[in-house]
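First comes one chain, alone, set out as structure tokens in the form predicted on its own.
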Amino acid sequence: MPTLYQDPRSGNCYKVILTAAHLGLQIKTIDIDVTSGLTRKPEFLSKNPNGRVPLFELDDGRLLPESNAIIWYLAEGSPLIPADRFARAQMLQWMFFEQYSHEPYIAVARFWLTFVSKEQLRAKEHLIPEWHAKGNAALGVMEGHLKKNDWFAADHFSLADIALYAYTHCAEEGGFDLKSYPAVGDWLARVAATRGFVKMGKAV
């Protein structure tokens, strides 16, 4: 059975275990708490040197990190792709813009606000308001999407709904108002309602 490598709270390692409840696939997770320090020891950074999580492992032994390319591996072949050249890359632009634009100031707000202590938080306080500022944009790009369209790519569920359910979920911890999207809470409520989903924490 193929591993995953994983802290629970992360929405990056959520993706994966999402994305394998939707296609009903089993794998092992170890837990690893990104804040002990333990993914820059030496045991872990020989299996990624670039010392993340998440960090897939196959049966055979080969290693697959990044959350993105670990669910393009599991997806592939499955609907949550789609079969549309055009769509598939409308998939890839909103995965692209859910790690450049998204995901550095949602996800880091989340990690600073809700993760550290009070102490180390003042070392990053003057960020708070451009993480804020820049997350509320990509939010704001994804409410205008969704007021036209259930879904981001294909009309259908797939990867860059995963990719961005991830950490918007659970936005309001970095201290995002979710209630001033509308649209983005109606599409959360789409995702949960999908087959086999599974809440942020769970396992497959």
Contents of the next structure:
There are 2 protein chains.
Amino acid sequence: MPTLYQDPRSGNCYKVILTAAHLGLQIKTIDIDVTSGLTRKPEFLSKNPNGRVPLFELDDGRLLPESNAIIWYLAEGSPLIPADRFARAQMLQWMFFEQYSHEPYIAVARFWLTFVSKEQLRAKEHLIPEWHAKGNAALGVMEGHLKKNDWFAADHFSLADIALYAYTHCAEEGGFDLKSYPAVGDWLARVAATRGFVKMGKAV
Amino acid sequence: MPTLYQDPRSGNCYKVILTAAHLGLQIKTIDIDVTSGLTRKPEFLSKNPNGRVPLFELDDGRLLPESNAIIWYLAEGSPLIPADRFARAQMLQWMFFEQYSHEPYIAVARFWLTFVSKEQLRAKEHLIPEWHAKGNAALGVMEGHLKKNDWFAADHFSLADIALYAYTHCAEEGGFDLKSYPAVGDWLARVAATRGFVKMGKAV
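Switch over from the form predicted on its own to the form predicted in complex with another copy of the chain, please.
Below is the entire complex, every chain and molecule, led by the chain shown above.
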């Protein structure tokens, strides 16, 4: 059975869990606490030189890091990847948007405000206004799209929705006010009603 | 003819130029100076609410932002996207690595050290050590891969090489020392010898 090295509190890891659950795939999970420093130790670095989870290990030992690449691999040939060429590119557009314009502010604010001690937070505290400004800009871009569309690409549930759900649904843990984004709220409910949906931190 | 809205100094825009040139595709370019603030004005935001170049416009008016999604769209069906499922996922792995672990440090250091006034730089100066530490970490991960492989995925030139070439070849403008990464240097020369290669800032 393929193995997911994950921290169950990580939205990037949760994307893999959501994709596997939706597709009915069985995967084994090995939990790693990212705050322990284990992902920067030689044993883990020999598996992923970039020192991050999620890391996906196939039955034959081949290794694949990067959350959005892992869910692409799992979903190939399924309706989670649109059949139309332009819609497929739009799905990737939102997945790159998630990693560049969304995660570095929304996930990072949640991490520092929720998972580290107040003492450790002090060194990063001056960055909170920038995280909130840029995270709210990303939520605003999503709100604008979701006012006119039920899903991010191809008029149906796809990997773009899974990628963006992972850290949006728990954005309030990073100090964001989701009530200001009603179309995002409606979309979060639509995603939570999809086949096989599991909450964050649950096993597949 | 499809249109690329670009700043010719932007590596993200250069990826689209490189892909089109390699594939022999004709595209029109419209230059926008990102330091002018034009990409955050209503006229441009109506085309890309995320306010960034590159932005690609098809003949029928459909719009696609995000550099790595645009080059995916252009390259579908060509050898720039590996035919093997796992190799395709590995290509995407490196493209997400580029946007998350490479561009935010290497491209951002180059932008602030090369394209803005010394006065404007002063507000960001304290970030230079972090940009250099994380950018060198990314170059180290690339060096480790390229010591054992000629290309990033599938043992041949792919979109992963184009995505990573764009800001690596000019990393010295951001204060990085490429002489410390000899395998990266050899790979840069291999990319520059591929079919249709054009230098940054040239028309297709």
